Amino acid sequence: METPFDIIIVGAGSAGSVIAARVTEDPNKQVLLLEAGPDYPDISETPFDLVNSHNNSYQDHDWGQAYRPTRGREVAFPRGRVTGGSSAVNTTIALRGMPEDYDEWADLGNSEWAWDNVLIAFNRLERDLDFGHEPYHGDAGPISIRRYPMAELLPQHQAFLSSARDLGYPDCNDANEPSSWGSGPHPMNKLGRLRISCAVGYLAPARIRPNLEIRANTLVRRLVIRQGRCIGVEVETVSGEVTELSARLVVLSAGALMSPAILLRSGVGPKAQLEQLGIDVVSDTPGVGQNLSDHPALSVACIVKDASIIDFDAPLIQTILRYTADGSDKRNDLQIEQISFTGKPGGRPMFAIAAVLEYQYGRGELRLENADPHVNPVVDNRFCEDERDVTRLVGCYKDALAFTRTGALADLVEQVTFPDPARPADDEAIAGFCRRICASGYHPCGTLKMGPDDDPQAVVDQFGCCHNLDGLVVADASIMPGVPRANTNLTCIMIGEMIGEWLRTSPTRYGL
């Protein structure tokens, strides 16, 4: 082994490379920063997929995984393989969720989570363009925030929020604010077209400190585990060299996918599932894998009248509708999203209205196919399993059809070509198209969930450290409880701020 570091960070993502930034404030801490895909240190040399936030990086910069959302079914499921992470490649949509969602996880026994503690850090990572004065936001982060004022917005997202007037909605301009719901401008962390990711607004500045060391390209294959102590790494470089780095302590910030991945491959997670993949058994920890919490979502597709209002190199998204389902009480359970464009280039002019289901009952699960580090894990979401959970995306995807009969937005449409208009619509009709065709939002997360150690499917306590190894750290969206109704994107670098500054500021907690 090198000579060991203090810090040891597996994944450079929306929360790993936040950590690597507050834990090198300390100029006493060597740390090291793995990723497995390329770092591109010089904005003006990084690739335009990474710089454009008009749209996702679906290839260039992905894992190639893929998810089961309903049973037989397969489908792409873009990830981030790059310093950033899917921070990097996402649509950078900048929410925040519902105060509830963090008072919740404070009530499953994870007080530091708290809505009012959670709070501090989602401040103290924005730099919020359009509302910074507010007291519950920040206005000197790292990731700079604005939504598009009306001038800016397509045709459709004009025509999407005089409909959502017509249909009874608030305006709503800031999504943000804790008591809001309605329609507004989607806040995103981009400038133009340039994405702000974690590698942008907080790896950046943080690269000239000597204390701080980032090796892309290198696969982290397993936890080195002695003695219920995680003491280092196994990594592989894209020359197939596998070698041993050792730590002080490890923290695992991989992603809701391969972070359970890589405990799994080292012996950590359901006894039966590591003996029948002839992995030895460090650790017999249930929840590893379990817990899959995401957002089911379901579109409906148009043709226009117009074909000059579809634009594949505008923004895909600029506008969304919050709202709370009928006699529901999870406050701002549904969303309704425009879509700019959907289909092909050259292909018949459409875009789509997207119904997703933020609140989230159902569960799924990860596991292994086999313990080859070179081979994605086996996802299975499940969704629309829960009938509390079909019986409110039916009424989300009645109400997104609606728009297609109402005001301006209507008077864009030529013809609705999904659900199809000679099939019945009715709740049955729709429910079916839930349990057989609904899809992720790319929101994974809680399958390393924390929690009290008297829960047995708890991975990690409310601090991130692994109930049954010493020295090994877990921060990422896997932590989450559950998914929060709004997308993951801030909420993984809020991760990395509350963790990252525990670790910096409370380093004996971790035994540093």
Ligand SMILES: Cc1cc2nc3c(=O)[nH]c(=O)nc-3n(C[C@H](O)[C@H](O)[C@H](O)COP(=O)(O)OP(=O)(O)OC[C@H]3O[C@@H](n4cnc5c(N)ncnc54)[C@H](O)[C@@H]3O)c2cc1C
The other form holds:
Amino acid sequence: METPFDIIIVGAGSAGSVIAARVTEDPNKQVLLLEAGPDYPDISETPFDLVNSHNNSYQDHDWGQAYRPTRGREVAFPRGRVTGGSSAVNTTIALRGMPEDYDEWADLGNSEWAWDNVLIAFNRLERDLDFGHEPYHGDAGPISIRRYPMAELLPQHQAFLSSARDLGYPDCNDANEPSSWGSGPHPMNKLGRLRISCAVGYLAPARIRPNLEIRANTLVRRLVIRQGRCIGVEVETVSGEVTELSARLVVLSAGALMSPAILLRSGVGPKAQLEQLGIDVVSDTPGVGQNLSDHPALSVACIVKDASIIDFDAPLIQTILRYTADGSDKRNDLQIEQISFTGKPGGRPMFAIAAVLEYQYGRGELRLENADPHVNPVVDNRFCEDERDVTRLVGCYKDALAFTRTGALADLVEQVTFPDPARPADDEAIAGFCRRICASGYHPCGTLKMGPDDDPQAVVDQFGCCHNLDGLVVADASIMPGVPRANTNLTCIMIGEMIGEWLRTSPTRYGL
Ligand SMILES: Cc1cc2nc3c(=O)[nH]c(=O)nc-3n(C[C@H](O)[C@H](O)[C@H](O)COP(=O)(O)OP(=O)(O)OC[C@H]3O[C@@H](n4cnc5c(N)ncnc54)[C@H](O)[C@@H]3O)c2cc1C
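Any chance you could show the form predicted in complex with the ligand after that form predicted alone?
Zooming out: every chain and molecule, the one shown earlier first.
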């Protein structure tokens, strides 16, 4: 084995980059950050798809992962494969969950994650250029956040806000104000076109430190485990060379799909699945790959009257409506988003309105097809199998349709093409769409959930320490007990801030 490091971090994504940056503030900790994708240390030499926050990067830095949203078809499930991880390819919506989301985690036996605690980390991670002076915001963190002012909104987004007002929703200038709801500009971690990913915000200033080594193009195949302790990782370079690297502690931050896949390949997971795949069982841990939580979404598609407002080079998203379903006790459990363009360049000029379920009761599952580290896991989201999810998504979809019939947004619409206006769009028909063709908001989490050791489904404790394996911490979207009522990037960065700070300030808790 190669010279030991104090900590090996697997995955330079939203959480892993933050942990690398925070832990190496202590010059006595030697850290190796491993990333399967490439690394671009210099923004001027970074490929355009990573710089350009106006649209997602789906191909050039992607894992080629697929998933089944419902029992039907399999579709692409983008995940960033590059330093910065999915934060380097995403839409840059910078939304926090509801305070109740984190209090719910605390109520499940994870008291450290109560809102009052995580708010400190949310404030520390951001430089909010609009509301940084407020006590519930930060003005000096690595991630710059701003909102498009009215004058910079595309016509369809200006119209969306106007129609929202006509429909009776209140204006909301700061969707991250903890008690807020209504429609307004999205908080976004972008400056002009530049995406402020975790590679830009966290790794760029940290990478000059002599105690941080970033090793890109290095695939972690599995963990090296001896006598119940994780002592390192088995890695493969792009040229196919396989070696083992050791450290006093391994932090798994490969994301909600790849972190459980690595654990399963290492023999930590549901015993029956491991035996079926011929993987030696190190620890029968039933929760690995279970509890998959996400945001199901369904869109209305519209042809517009004026083709000049559809520009595939413009920002994909600028505005949001956050609100609560009728009769629901989960505040802001729904989102409606104006999507600036859809379809293909050169096709009919179209935009979309997305209805998104933000508080999901149902759960999905992830498992391995085989033990080959080059084969992606099988992902079944099982959206809309819980009737509480169907009912609220149907309501949200009807509310999204109302925008096409109301005020300034209706004036832009030539024709709604989905749902087909020639067919009935009653509750039953919409529920059928939800059960068959709703799709992910690209926010998988929960597949290695945290919880006390008397919870049979919990894989790690609230500090990220693996219940059944010494020397291993998990810190990424997979440890969330459930998806928060917000796009997940800021929450993943917050997880990196929380666990990164604990590693730095309480190393003995982690055996360091
Ligand atoms: C297209 C898209 C758009 C999105 N838009 C938004 C948005 O606008 N706002 C928002 O809040 N959220 C958004 N999200 C979700 C958000 O970006 C993710 O929830 C978040 O980035 C996940 O962070 P993570 O640290 O858990 O994992 P990731 O950021 O995905 O990091 C995991 C890292 O581990 C690496 N890795 C994985 N396996 C291995 C291995 N075996 N060996 C070595 N390295 C490995 C990966 O390459 C990656 O760099 C979007 C996601 C996508 C894909």
